[in-house]
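For reference, the chain that follows is the form predicted alone, supplied as structure tokens.
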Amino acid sequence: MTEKEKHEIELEIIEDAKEVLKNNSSGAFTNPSKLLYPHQWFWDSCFISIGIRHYDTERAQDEILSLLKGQWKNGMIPNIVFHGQVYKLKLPKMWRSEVNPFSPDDIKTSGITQPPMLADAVVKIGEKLDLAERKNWYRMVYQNIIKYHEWLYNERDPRKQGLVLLIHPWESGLDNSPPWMDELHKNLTPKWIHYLEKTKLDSLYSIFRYDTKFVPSYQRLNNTDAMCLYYMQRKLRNQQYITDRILGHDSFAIEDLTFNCILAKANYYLRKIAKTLNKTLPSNLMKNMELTDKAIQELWDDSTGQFYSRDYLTHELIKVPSIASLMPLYSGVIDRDKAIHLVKSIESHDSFSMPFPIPSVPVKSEWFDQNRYWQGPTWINTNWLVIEGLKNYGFNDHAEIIKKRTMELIEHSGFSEYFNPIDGSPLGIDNFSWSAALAIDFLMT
């Protein structure tokens, strides 16, 4: 293929991606998918704005400002914001955010958060602005970011050790990832769900599922796991989404590796924003941010040579491998020796090396399923995070190879939600927004 032909293909992908984002637009924000996700999601919007910034910085800013309309009075940013056109759906009633006194008065939201990609997205947008515009942009969102980071440490780090805890797998963004499901199956699956699974009556739950109306069931969570996550959400709602109450009842909490690595990087970007504005961050927040950088090192296990999430209650590592083990690269806070070790796992055919990398679960894992949601398929957003992480440590050749394979996925299988890592076939919903947005970012950065 000539350079001209390659360039023409890239231009075509960019235009097709813009069309996907345009079709998924709902005014000031973008749906991940009009069909399956007709609302605004936290880290989706951050990834989406990172792509849109290349051709419409004002629209990218609107994406973030729309998300922040759902921020709670205590600083929490929910994983879902229900704007006007979706009030008629069942989800706002399922969450009932109004049970918490800190929820917004004028908009419905979920009651939990999602990986804190906000500061990264804000800085990425700022890179497209001149200095005066950048400062104005930062001023618009500076206090929102500070309030959110302070909420994470005040509410979700009770031991003041630098790692925030999550109270639901949905907060991790990797909903049915093996570390979470393994802990859930051990600790919180109620007897009635075990009974339904044993008697095969769990299949009746399919009648009530919304997702499998659009995506084949073998590509989504199985019925047992879906029921467990819904059951957990109901328990959180009963405790008004208040962490102290939740921890005091029959529940479990995890210091999630992916989330805390993204938080460490978000702290870096928050410092960068403050420096640009010539501001001094609150001293307590600074102390907590420094603790996070150090605490991530505690999630390393010498015996297996991997990073893991940790059970908050038992303080034990959850030694179930997943793509989360690579996220310390994105954090930028680990030493180079450990970064080299993680790169070797990317290269290993027993781990993450596959025809279309990077699978969400290592190929040799007992959990690996090349078609099922976060238990094997390749995702564009996690590839983007790993690529950013590889660049942190100067592994530019590795980053370029993964970027090239990612674009081959998109060229041949479209902007799917996720992909089969073995044959590259499309999985999940079609025309997924962050796949389109990050394809633009790959080609225009």
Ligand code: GLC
Given for the second form:
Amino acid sequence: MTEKEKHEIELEIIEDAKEVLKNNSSGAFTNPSKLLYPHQWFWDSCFISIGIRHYDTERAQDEILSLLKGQWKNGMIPNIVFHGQVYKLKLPKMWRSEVNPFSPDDIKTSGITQPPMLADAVVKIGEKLDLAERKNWYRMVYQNIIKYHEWLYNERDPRKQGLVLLIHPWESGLDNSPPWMDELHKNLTPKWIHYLEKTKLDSLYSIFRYDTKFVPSYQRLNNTDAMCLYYMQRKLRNQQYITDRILGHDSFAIEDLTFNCILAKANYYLRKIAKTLNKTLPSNLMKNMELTDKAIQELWDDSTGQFYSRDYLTHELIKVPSIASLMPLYSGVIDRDKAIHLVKSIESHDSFSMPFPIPSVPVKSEWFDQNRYWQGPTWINTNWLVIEGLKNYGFNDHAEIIKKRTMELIEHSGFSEYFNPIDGSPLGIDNFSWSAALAIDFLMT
Ligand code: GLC
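I've shown you the form predicted alone. Could you give me the structure of the form predicted in complex with alpha-D-glucopyranose (GLC)?
Up next: the whole complex, starting with the chain shown before.
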């Protein structure tokens, strides 16, 4: 293929991606998918604005500002914001954010958060603005980011160790990722769900499921896992989404690796924003931020040569491998020798190397399933995070290779939600917003 032909294909992908983002737009914000996810999601909007900033900085800013309309009075940013007249819809009714006194008065939201991609998105949008506009933009969101990071440390790091705990797998953004499901199966699956599974009565649950009306069930969570997640959500609602209360009941909590790596990077971007504005961050927050950079190192396990999430209650590493193991590259706070180790696992055929990398679970894992959601398929956002991470440590050639393979996936299978890592076939819903937005970012950065 000539350079000219390659360029034409890239231009076509950019135009198609813009069209997807236009069709998924709901006024000031973008749905991850009009069909499957008809609301606003936290980290989706961050990835979406990172793509949109290349051709419409105003819309990219609006995306973030609409998300912040859902921010709680205590600083929490929910993973879902329900804009408009949604009171009769199933999801807002299920969450009932009003049970918590800090939820916003004029807008319904979920009651839990998602990986803190906000500061990265804000800075990436800022890169496309001139200095005066950038300062203005940063001023608009500075307090929101501070309040959010303070909430994370105050509410979710009770032992003041620098690692934030999560109370539901949905908060990790990688809903049914093996480390989470392993813990859930061991600790929290109620007897009645086991009973339904044994008697195969769990199949009846399909009637109530919304996702499998659009996507074949073998590509989604199985019924037992889906029931467990909804059961857990209900328990959180009963405790009004108050962390103290939740921890006091028979719950489980995880210091999630992906989340904390993203937090470390978000802290880096927050420092950058403060510097541009000539401001000093609150001293308590700064202390906590420093702790995070150090605490991520504690998640390394020498015997297996990997980073892992940690169980908050038992303080033990959850040694179940997943794509999260690579996220310390994105954090930028690990030593170079560990980063080299991670790069080797990306190259290894026993681990993450596959025809269409990077699988969400390494191929040798007993959990690996090439088609099932976060248990094997390749996702564009995690590829984006790993590529950013490789660049942090100067592995630019590796970053280029993964970017090239990611664009091949998109060229052949469109802007799917996720992809089969063996044959590259499309999985999940099509015309998925962050796949489109991050393709634009790959091609225009
Ligand atoms: C699923 C994904 C999550 C995403 C949401 C909306 O729940 O696991 O990461 O934010 O869908 O796209």
